[in-house]
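Shown next as structure tokens: one chain only, the form predicted alone.
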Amino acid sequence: MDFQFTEEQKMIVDSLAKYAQNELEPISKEYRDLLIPKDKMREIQQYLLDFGVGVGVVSEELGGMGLDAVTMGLLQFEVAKVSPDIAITSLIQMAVGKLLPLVPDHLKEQYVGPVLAGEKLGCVGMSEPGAGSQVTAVNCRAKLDGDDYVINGEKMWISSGDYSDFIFLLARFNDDPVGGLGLILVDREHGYETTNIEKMGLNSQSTAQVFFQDVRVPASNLMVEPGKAMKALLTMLTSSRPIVGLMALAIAEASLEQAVQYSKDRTQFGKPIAGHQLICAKLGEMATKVQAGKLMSFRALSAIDNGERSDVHSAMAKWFGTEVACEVVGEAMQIHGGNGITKEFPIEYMYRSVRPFMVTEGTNEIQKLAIGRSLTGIDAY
């Protein structure tokens, strides 16, 4: 395996780097725990266009930049560095940017170019309050009326849902646990309707709960017919799963930063802490799992681009990631002391937002059934 990273990979990471440290770290400490805006959102995904984050990964038939899994994966690692809030927001325009090849031929015009300028976000509505890590009981109805498609029912956990303009939808089309599933699309305009989730933190950006009464939809909206829209999101969450771990690691990276400085900055017996073995041993802890866990996101980015089978490479990487994360944030907590649970710092912050990448694209517990179902092909759900 080829650990080097492109120069043309360096380079944008470096400019992308510099403008999240200037430019998105001083929104980021503005609009901690507040909402960030639909308006100043889509401003900022904006600018992130020029770095190829978020929509990005579109394909250059359809006008993108087609860039690959690894580049997307180091873009978001520098966004979440500084923002997941803002890196969560461009993970999901990722996500739209995937599954954009199934919006019908008829659509694509209104659709495609928007997103890929920014002016629409989008959002996909898979969660409910019934069917979270069980995807096969979503309940949320579509049923044929004449020349539409009737929509009822109600979405969880959806990120990007109160800014979204469209849904690509997963919903029931019969009572076939798998082969009634299909995605179809859902304008703002016919009429759904959301509502944002205060969470324990990334409350800076929408997650929310999306609701479907007698909404009318075109049946010409359908994206992919029931039976075969899993398949499509599971591809895609595959290639989102080790980005989720990196997003995790990132803001496991920028707790270590601080507390490497903390170390070297506060005293205690005669000398800075990091003089002490226990706080020593720590920090090497810290940066040995941060590296591990980036390794194995990478690991399944590469086989991403290479056309191999990644399904389980992105499950460990996805729980692994995420653990070791919420791990070393801790221990950073842990050497700043009293400090560290403090709002002075920024360690208490980062704290509450590393825990829900725990929980995130299939929890962790998901994650590692699929591992042990590769391993003895049979299923343990």
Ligand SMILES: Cc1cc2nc3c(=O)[nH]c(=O)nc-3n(C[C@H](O)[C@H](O)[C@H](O)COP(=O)(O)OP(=O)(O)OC[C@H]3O[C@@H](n4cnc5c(N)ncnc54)[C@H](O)[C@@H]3O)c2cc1C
Second form
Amino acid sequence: MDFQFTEEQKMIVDSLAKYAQNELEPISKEYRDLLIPKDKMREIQQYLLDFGVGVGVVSEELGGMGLDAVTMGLLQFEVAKVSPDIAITSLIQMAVGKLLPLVPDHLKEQYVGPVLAGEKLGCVGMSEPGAGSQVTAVNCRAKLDGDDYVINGEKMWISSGDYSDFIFLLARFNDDPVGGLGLILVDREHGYETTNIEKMGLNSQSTAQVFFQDVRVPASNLMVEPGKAMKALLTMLTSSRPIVGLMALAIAEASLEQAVQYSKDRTQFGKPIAGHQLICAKLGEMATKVQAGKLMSFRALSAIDNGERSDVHSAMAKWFGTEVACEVVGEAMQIHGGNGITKEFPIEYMYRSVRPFMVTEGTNEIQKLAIGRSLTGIDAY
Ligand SMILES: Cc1cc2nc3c(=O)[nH]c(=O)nc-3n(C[C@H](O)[C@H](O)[C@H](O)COP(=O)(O)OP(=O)(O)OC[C@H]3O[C@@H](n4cnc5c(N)ncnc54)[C@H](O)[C@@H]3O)c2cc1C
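Provide the structure of the form predicted together with this ligand, given the form predicted alone shown above.
After this comes the whole thing, all chains and molecules, with the earlier chain placed first.
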């Protein structure tokens, strides 16, 4: 394992960090708790493409930049540090990019180019009101009728749902729990509808319910035949989970920087609070947790780049990274005393933004079950 980043990686991260601070941070402040409109979000994502953020992961063969997993992690970290909301939208474009090779050949011209140019935004629809951790309970139905599938059902918690021009939809094609699940490309023009969900945080980006009522989609839009969709989606999730960990840790690192500054500025009992042992030790623990989380994520990402088995590293990085990130942001808030819970300081926003990461991309409980199963071979779901 070598965690020396290349000169190229350092350069791109450096210029992205400057861009994020100068351009994204003001947008993040302007839209705090307000949904960034679709056109604006598309424009932001297009600028980010210059750095490879999002669909930079798409192979050169398909016309993309072919960026490796470690670089994608570094890029997402920098964006999340100033705007977790914008980073989530680019994470979803990354996930869409990972699945682009599965788009049927006759549709590639219609989708691949526009996605790589940032002209079309996509989303990935797995979860439903009745199917969260248990993905095999998916009940959104695709029924063959002539040359079309007719789709009925509902998806829940779909990131970028409101922004989406198309959805990669996990649907049920027959009653076999896993064998019945396939992936189909549904365009907004086919007639699905979306409603945005108000949340405790991350409201500057879209998390949506997606509704399908007798939506007719050409049968030739099938991306992954029934029975093989879960494998394709799990491969995609394995590569994005360590990045989800890193995004949460980016919020934690930003909160740590705030806490360090505050602890030097705030005086109680005749000295800066940083000079009180409990605060000093807290800062030490916070820095160590962030560092440990980052190492685990980059370990998982480098396993992906080296073609090693990475699902267990990925699950570990996701739960550990997001869990310690929540702890660190909570401690940063504590160090801020009463000021930590006011809107005048960014900590309360970070606190509300980091928490959903323990749930998204498979809850932390589910990650632990996957890790445990890898040790015993016994399924405990
Ligand atoms: C911000 C955000 C963005 C998201 N984006 C997307 C997206 O783009 N696309 C998408 O398809 N989904 C998305 N999701 C959905 C996410 O993947 C689900 O929320 C997650 O899988 C959990 O499902 P659930 O919310 O239905 O919780 P449930 O599955 O109902 O779980 C409730 C609780 O029970 C626990 N639990 C469940 N089963 C077990 C078990 N067997 N053993 C122990 N504990 C268990 C869970 O860990 C959790 O604590 C997103 C969610 C969030 C919060």
